[in-house]
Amino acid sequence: MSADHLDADESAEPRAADGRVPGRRGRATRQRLLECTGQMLKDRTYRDLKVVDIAREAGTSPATFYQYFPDVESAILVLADYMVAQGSETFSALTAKASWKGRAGYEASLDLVDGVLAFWERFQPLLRVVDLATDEGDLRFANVRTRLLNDLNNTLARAAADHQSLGKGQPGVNPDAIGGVLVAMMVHVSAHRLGFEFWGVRTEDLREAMARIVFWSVTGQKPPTAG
């Protein structure tokens, strides 16, 4: 993650950990501790991820971390905040385009599932910790988890209940069943897609077999041949 991405995430005035606002270095020095943070989480578990690896890594010192942040979870929950971020802005453009009309509304399901397959793949090692943290129940993660996939899980459930006002859809299931599902199944394939790479299932396959489950769940309609 560089600079110009934590930038974005920090419209608001980021704080030390004692409260204070920091200057412009200042803030680059957190920047960068923010960074390293997020790189060091590729190739190794956060339980291994300490203070003194992280500052090294910054060219900087244990003590200077801890003017920004009090622990590793800290910090990271800042990279997680800017992911979920990422995710509402990501998943809102998505849902908002789609129209669940016949081919169109195939291909939205299909664009959708291609935003969850990137957006896993992008944030892959940050996700693990959120999921591996919300599983112990920390609550601060399961919390992260929630506010990235709410208003997903909620744009699914509303279009199923749509058609089921029209008489179409899945009568008799509840559309928030619907949509925890969907979010449930793309967010597990997403997560082990290299799993499923690895026993030969193709992602274009999980891709179309994901959006095809979408937009029958949603619309009640068998999704259309290739072609």
The other form holds:
Protein chains: 2
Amino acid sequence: MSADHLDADESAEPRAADGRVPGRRGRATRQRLLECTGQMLKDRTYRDLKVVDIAREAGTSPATFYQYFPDVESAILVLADYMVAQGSETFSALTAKASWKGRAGYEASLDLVDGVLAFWERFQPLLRVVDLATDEGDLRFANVRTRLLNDLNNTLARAAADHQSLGKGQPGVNPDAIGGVLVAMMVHVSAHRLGFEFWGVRTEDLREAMARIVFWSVTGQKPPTAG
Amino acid sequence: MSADHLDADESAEPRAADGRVPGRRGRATRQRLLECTGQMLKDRTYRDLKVVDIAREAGTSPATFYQYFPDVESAILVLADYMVAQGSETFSALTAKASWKGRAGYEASLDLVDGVLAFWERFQPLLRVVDLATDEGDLRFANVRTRLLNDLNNTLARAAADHQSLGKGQPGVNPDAIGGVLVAMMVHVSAHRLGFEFWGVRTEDLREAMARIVFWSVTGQKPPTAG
DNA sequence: CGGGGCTCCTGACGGTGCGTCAGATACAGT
DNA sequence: ACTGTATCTGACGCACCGTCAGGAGCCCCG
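To test you: the structure above is the form predicted on its own. What is the structure of the form predicted together with another copy of the chain?
Shown next: the complete complex, the earlier chain at its head.
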């Protein structure tokens, strides 16, 4: 639940490799390196991201990069932290106000699914790296993933539990499992959206299928029939 | 649909780097290298798998490895091909005979989910690499993934379509989307099973939540209430 | 049983990227 | 201008990659 001990490097003063706190010029260089890193992630794949390229792009030398980040992953983690912040904001906006009742409830499910799809679209390059590094066993990125999905997870689990306590929804099924499974579904489909399209399945159709599953899993109600 | 032009290297005679067809001794070495590769995948992570280590483990030299495989990925692909064959067998056994009606239908959904979970458990190291390489954009592994999931996908889509044509199920929703979404859910949860357990969600509960979603998505019927 | 001609193996090498110094360079204050 | 601190970088050693040319093993025929 609490994540106080899991701060990224950014929560404190950024320190250079030798321990000193960077001044104005240093912070500008650091920022430039970050921006170039984010930029290059859009083109090349994570594993083809060479320190020397980032440095050259930022008009500096590889050694300078290591002054501010112990490795490429650490730089990406800083960008990922920003993404997590955006995610919390985005997802809480989508789930806070929504009601689960009737047609409006189904519309809210659609909005939620659309929100996740859009978020994955927007941060695609970063999320690709996060998924990759998480699967590779990098705990720093696993942590990013957890922080990003935690709220979503809890919100859905809470909603499922609320319906259960009223005798609706999915009685007797662990609400955390419901939330986790739904998040897994949305996340995985979002991540492989292009693969689906390539395989001939329109995103529009995925969106509908997922929203219906979300709505039914939480409320136990059959969603309104599709147009 | 058709995959005739996508054969892995294994469908034809394995050839050595210089084009010749290996004899008895050569094939034994090749096999030994394959086994060591599979073995070492269980310990180290994919990216830490160095050719020199595989070679040493197999009691030979790095150069020998390159005699039989252009790169590490290619060796893993051979192992993956075997896995795909196992998968086709496993999954078709799970879906061929099953009926979707009533309580037995729900049991079949449970069996299906269990089957996927067990399969992912069994081939965990290999599947981790397949997922990883697919996400990294390696088309050879994306192809493995497609072949592995295609049947499952089609089976579920077909079942959904059948129910729709009887006025049941999810009328008006693209059956391919339903199949794809369900497979995505099962696969992603299976891949992150340990993550869920660590986070406090028992596999038993995930299994139930997923089976219910599968059953409902295909048949449109509410599954039997949980004990 | 010994030598010719295959198959099979490997030591050694050039290449690329990593990460780390020691020292060069820019800048700010006096 | 002068000095000390902040910032940068050229150059290096390391590790792994992938490729040769040539050595070692094996089989078979004479």
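Please read all numbers here as calculations on a predicted model, not as lab measurements. Numbering follows the first chain given and starts at 1. By rigid core we mean the largest C-alpha set that fits within 1.5 Å across both forms.
Colleague: When the rigid core is used for the superposition, does residue 194 move between the two forms (threshold: C-alpha shift of 2 Å or more)?
Modeller: No, the C-alpha position differs by under 2 Å between the two forms.
Colleague: Using the rigid core as the reference frame, would you say residue 63 shifts its C-alpha by 2 Å or more between the two forms?
Modeller: Comparing forms between the two forms, the residue 63 CA shifts at least 2 Å.
Colleague: By the 2 angstroms cut-off, has the C-alpha of residue 164 moved between the two forms once the rigid core is superposed?
Modeller: The answer is no; the displacement is under 2 Å.
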